[in-house]
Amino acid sequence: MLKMRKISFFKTLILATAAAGLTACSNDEPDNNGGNNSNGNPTGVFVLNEGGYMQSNGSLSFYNTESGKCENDLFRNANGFGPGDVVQSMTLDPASPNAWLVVNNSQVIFAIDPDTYKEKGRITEGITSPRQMAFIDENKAYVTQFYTNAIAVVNPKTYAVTKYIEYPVEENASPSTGEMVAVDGFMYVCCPNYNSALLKVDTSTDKVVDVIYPGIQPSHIVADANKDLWVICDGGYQGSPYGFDATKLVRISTSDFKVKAEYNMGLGDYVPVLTIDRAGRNLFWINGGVYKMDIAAGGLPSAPIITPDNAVFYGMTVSPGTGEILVTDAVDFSQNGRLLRYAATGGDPISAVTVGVCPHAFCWK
């Protein structure tokens, strides 16, 4: 399998890989970004379809886990226009009925009604290439940004940026923030592009209080039941001016903010997603197939629990209600993808439905 630079935003590079023959490619549980934003048993899950880069054909789907039916193009049907270019992430506001849809390349964050999908407001000023949004309280949320050394602090009630959290950037690195996870009053933020930093932000003061460097391009992060962090460092790509190293899974203690263990994968391995189950005991990631690892295990699993066959696995989430595994198939990154449903133990797909172009992220309702 050919592997390219492992940042989902750069769809043109992934498309080139697919054309060359690639055939296998927030208030959650615990407080993660794994797409499980629901308390109790969810009724379904939003599927975020990135769309083709620079094509403005991103979309929003909803899969009803009880009926097995999927509705597509919800945002456009409700508002009369599409959400834009690269639909990146979505989170539910715990203090209001709003859902917040982050559209990366269009540099906009929409507040929508999660039942009618109609727009209720938007943030457009003061954000640059937004990646994720995480709520601190009813008056404050953080927005990570891909091309600047400042995390935006926004007031969701006024749809405005109130200030920025600046962070140090090494001399040979690029400014970039992406996935983040909150533990005990601190937000831990990945710097995924030509960078090796993992930031620790005090959410009471909105200040970066510590930085560590677990590996080249920390791209995905979750927290487990023991409040340890698990980070995928993607290692860059061959020919990168920032360096090229094996992809690895890193375990970091939040008590002293130090690396506890490292698990090396392959040089150039592509891991587009890392998530964790509701109990915070089992990690899941995609590396061609779907891998599952108990947090108490002493090493990486030797084989996937789900193999892709002819699918191109691109996104994944674990149901907080049933433990079932939902995986997206990006097909060729240009036509509509699929959502595949699997039992918690893996095996063959139970069902499959059509979603939008480049389905990647999830948000449980």
The other form holds:
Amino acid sequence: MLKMRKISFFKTLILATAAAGLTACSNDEPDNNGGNNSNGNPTGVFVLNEGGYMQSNGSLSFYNTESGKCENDLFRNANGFGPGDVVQSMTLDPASPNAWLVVNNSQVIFAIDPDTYKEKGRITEGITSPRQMAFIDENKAYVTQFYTNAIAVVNPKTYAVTKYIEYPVEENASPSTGEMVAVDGFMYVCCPNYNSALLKVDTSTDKVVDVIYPGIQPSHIVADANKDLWVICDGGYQGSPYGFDATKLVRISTSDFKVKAEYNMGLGDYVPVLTIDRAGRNLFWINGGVYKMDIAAGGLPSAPIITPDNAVFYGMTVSPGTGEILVTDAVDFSQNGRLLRYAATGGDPISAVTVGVCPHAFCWK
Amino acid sequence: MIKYRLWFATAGALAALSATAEAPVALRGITATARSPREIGAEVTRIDSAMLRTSPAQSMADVLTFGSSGYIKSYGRASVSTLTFRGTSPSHTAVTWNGMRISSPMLGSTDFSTIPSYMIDGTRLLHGSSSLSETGGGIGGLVSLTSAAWRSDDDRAFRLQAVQGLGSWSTSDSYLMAGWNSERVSITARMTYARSDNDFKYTNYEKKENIYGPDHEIIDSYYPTERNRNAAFHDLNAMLSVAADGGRTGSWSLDAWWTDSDRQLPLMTTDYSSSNLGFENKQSEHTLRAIGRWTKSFPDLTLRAAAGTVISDLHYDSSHELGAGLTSVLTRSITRQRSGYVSGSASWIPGSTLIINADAEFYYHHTSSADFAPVAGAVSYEGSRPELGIALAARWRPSNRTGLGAILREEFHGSMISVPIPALFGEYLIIPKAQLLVKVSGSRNYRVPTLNDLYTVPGGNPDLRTENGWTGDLSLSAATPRDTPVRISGSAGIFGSRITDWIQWLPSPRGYYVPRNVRRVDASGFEASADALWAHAGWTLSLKASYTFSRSINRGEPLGAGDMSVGRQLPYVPLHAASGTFRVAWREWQMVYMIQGYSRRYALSSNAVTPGADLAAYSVSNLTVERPITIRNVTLRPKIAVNNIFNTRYRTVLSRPMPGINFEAFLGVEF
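Moving on from the form predicted on its own, please list the structure of the form predicted in complex with the partner chain.
The complete assembly is shown below, putting the previous chain first.
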């Protein structure tokens, strides 16, 4: 029984896939490395380097967690051109050996071989400012996008948009969708840009069936072992025409789609990442340092488990195998960043390697 | 005594002439003689009027690219083009038009692509400390632009000039000027109109097109030949200039300049958005700049006053059609600037060797910026700032060979008060026959944060401190005597500056950029320029060349263990910049060859060079050939221009293609 529940949770995670840019990758069994090592590629994690906005210097790195070595510029080296501007997220296709690389400002999604990194196809038509991709089944994936009230439904086999899921937008709010997570046949989608909506989409009908408004700018979302959703609402910014509120962590039940608890952080606190461990029991987020919180805890932790020590923490993931914490340091956002490796308990970094510019999202292989 | 008064008078007249010269005559750029008293010890580069009149297709960005050794960072024709001096940033370059600052108070920088060179009659570049003689805030230097009503240099009362150019990619450039003058009044109206599809072809090495097999497998790929998409533009500029000699009331002038620009913003080379669906990404600008000036001269005293305004509306719209009736609206923004300006100055010549100036200038800026796309009716920010600058300057020429100058400036920007800003200048004519002149200058300098730095939402940082620093120059210049068959002049010098609290916009984890006082920057280097002119038996050859070596090093504290930017060259600042113009004239024929080049520029603050962030060194050359034909009192000026004659593949900004070889033919008519 316990085993079945565990598998179910991981299937949830798979569908969630893109969910967080940090855990932006789906894998049915993350601990068996999910990969084909036929060409010698070892177990590890892809690091997605956004690159500078409008500079088109985004890139793809791979960090071998066993050897501790990192290879950079994989996409360019394999294909003879770079992935483009703002490499946003990456998702492994559970039905095929493809990894899907979403490049936001270039308005393209590349399918690549996760072993050779060679392009296998691309989606360019019918999408705008894509953010995340999540697979529903072998014939259907959702792509969230900014600046439009339409989630694109794509067929990964034909590399084409098949239809759109339109959603309501409040007056004086902006249409945009970002991170998403799937639980029991429903996709829960954040509207993170001048909006407060959290959408509930029936993945069998591709219709929005419910909407709640947990707070200003729901930006990050994960699902825990109890099938509760945890959402970071970033609260906007001072002077925002949409309002400015304290950043908060909101717990939402998927059974009735209602808020169960809210935990306020500071006004103006910025949380670029929210993720959860493999067991779905511990939340991790960055708010300057790295914070860890048991989902059963009644309040926010008072201190980080990792302090940045002058680094600019920008991305994070938790190893599904060892529980180690990988954090990216964006430095000044204008030079190559670093990937820092920490023990599951935090503390000082075990190692550091150089990655690309603005390293943010991860995808476990 | 008379000699010195004449010296001052001649120098002043030459300075005035350089500002109003209309005929395309190649002036000597660098000379040790007849220096304006305002320019004792100053490092000044003059752009000759021939360069300004190369073609109506030229913007001031092109002129400065080929006519100076500053660095123009250009996104292409009719796209943002900014100038940096001596390894500083674009906002460290002050820009004035007829004495009034026209740099954006929001951005601090000036887009030289919006200024057609045919609207400008005189251009001076005042390097480093020298800029303080005219205005504050130009840590790198000052570009002083002037426009004025046409004055006939013969008996003509009326002049009509028209130029029409037709070129590659459906480009059309038009210029029309009508001038009338009497003994006391001059009136000139002129306009330029430029339009182009600007959709040049280029091979895109940042993409590959795939060739698919029957099962959608990729069987081959290639770098596609693409067009510069969404790059069309229409730019209209019109200017009316009136000047009057009021006799005892002094001389008066009024210049009003209207800009109406509608520009698409080209897509990046990495943009994959569909060309089959509707798409909008454009900027339109409506700007009025106007200035009235008055000058009254007495035997020992000259009084000047000016009042002006800049009224500007800038619209930026961006949207995509997705198909299925869906549209994605990214931006609907409006930025408004309303600036008022008054200034006054007095120049007193109490003796034969001394001139004392007192200047005051006052600006009031009101700006607002709103983006209506994310949320209806949203106002991003609205800000106002009064700015007052006062300066006291003295120039003294104790001997024929020696000149000394001092300036003390004070600036008030809203509630920010600058520290007193001193500047000292000196020059000594070592060998009069060779006009070998040594010049030295040193000053404090500063720049207050722009309105965007302080207030833009999100990202504005009201806690920013003023940038400040010290600048010094030492140079030698020399020239052959005027009666030699080959006239050669040259100048070489070193400069150095240290700027603390350098403001830099850095991306923040929140996804937007935030300005911070993050760095101390040491900028130092070497500048050299040379002119040569030879005329014989109907032939005239002339050469102008300039070169700058500029080290601009981040000396700030590391931001963290991963910060590799300390001790490195600032991004987008080339170590080497050079330009040259070679003219050959034979009887009526004239050929002009222009070349400019930059060394590698780093896109990353760490100076790491990766294939995706490499701006390699390049040089680009242009060529024009012209042969005027005069029939009675009408002169026809057919001209052919070939740009990028070696079809160089280059880029000045990542992901922005630049055009290969292209052509334009012009026909000018002049009465």
